[in-house]
Amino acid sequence: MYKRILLKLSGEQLSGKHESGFDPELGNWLANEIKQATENGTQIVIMVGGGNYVRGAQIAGHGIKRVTADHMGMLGTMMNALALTDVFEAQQVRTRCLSSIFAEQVAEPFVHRLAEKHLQNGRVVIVAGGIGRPYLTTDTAAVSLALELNCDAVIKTTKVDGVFDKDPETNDDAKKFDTLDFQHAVENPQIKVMDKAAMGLAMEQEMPVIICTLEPDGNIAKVAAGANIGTKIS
């Protein structure tokens, strides 16, 4: 069983059945999934993306500077983090929202010792704002945060259950990897499950990354317990 994990959630996942925005129904389901894992003894840090509201790299241009676009993306992650925090608390999952950008009116500032204290007190820590700087994805921020908080692994949930040698949605003969080494994951252009900069950082610091689906029920708790689900990159 992992003592502490970093769960990376994309904004697209949090939109649930909607085309954009936050799906409260999915948020409530996720709260119960997280509760199972914490009740089994795993401490959880969550890094949220913001693609359900805005993607900085996509809107940059036509007068919008890339730095400004990335800041807008960070604000999108803040909206997701605030919504998840309220939903989790409503489901009796003790949670704190910390922000890597200045937003004291709505969230606590991310401070290493504060985050560590919340985790040791049994709270789920949701971090908004990515790494707080432009040109760096929330994937990279997730690996950096996992290292800073001494997590045992990064769990990134995707649409498919693991890493394949080609896109499984368009190739019926796609082969799934149960395990994969970082070198292959970084060098193979067909593997796009995580930002290459994030993968490189994880490889350099030997931080295991597990790629799996968010569903079905109980999946997060099983991965946190050490079950062989998805693909483990190490």
Ligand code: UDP
Given for the second form:
Amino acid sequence: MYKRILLKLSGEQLSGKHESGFDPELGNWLANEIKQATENGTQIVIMVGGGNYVRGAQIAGHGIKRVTADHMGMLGTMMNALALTDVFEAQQVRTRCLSSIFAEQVAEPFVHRLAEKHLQNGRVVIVAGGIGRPYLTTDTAAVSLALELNCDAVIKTTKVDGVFDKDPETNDDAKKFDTLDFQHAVENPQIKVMDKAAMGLAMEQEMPVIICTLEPDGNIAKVAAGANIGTKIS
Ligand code: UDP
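Please give the other form, namely the form predicted together with the ligand, since only the form predicted alone has been shown so far.
The complete assembly is shown below, putting the previous chain first.
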């Protein structure tokens, strides 16, 4: 069993059945998934993406500066984090939203000791605003935060259950890797499960990354319990 994990959820996942925005139904389901994992004794930090609202690199241009676009992206992650926090609390999952950008009126600031205290008290910590600086994604922010909070692994949930040698959605003969070494994950241009900056940091600091699906029911609890699910990159 992992003592503490960082779960990276993309904005696209949080939009669930909708085209964009936040899907509360998905949020409610997720609350139960997280509850199971915490009841088994794993502490959970969640880094939320914001791609369901804005991705900085995609909207920069035509006068919008990249830095501004990234600020907008970080605000998108904030919307997801706030919604998820409320949904979790409504489901009796004790949760705190900590923000990496200044937003005192809406969330507590991310302070290392505070995050640590919440986790030790059995609360789920949801981090908004990535790492708070532009030119980064929440994947990189996730690895950085996992290192800062001494997590045992980063769990990145994706549409397909792990890393394949080719795209499994278009190739029936695609083969899944149960384990993979960082060198391959970083060097192989076909492997796009996480951005290369995030993967590079994980490799340098030897932070294991597990790629798996969010579903079916109980999957997150199983991964947290140490089951061999998806692909473990280490
Ligand atoms: N972002 C940023 N710094 C960070 C994290 C995020 O500037 O530390 C911005 C960036 O523009 C990014 C957007 O926030 O595109 C939303 O995050 P991301 O694209 O990682 O969301 P996801 O694809 O996981 O939904």
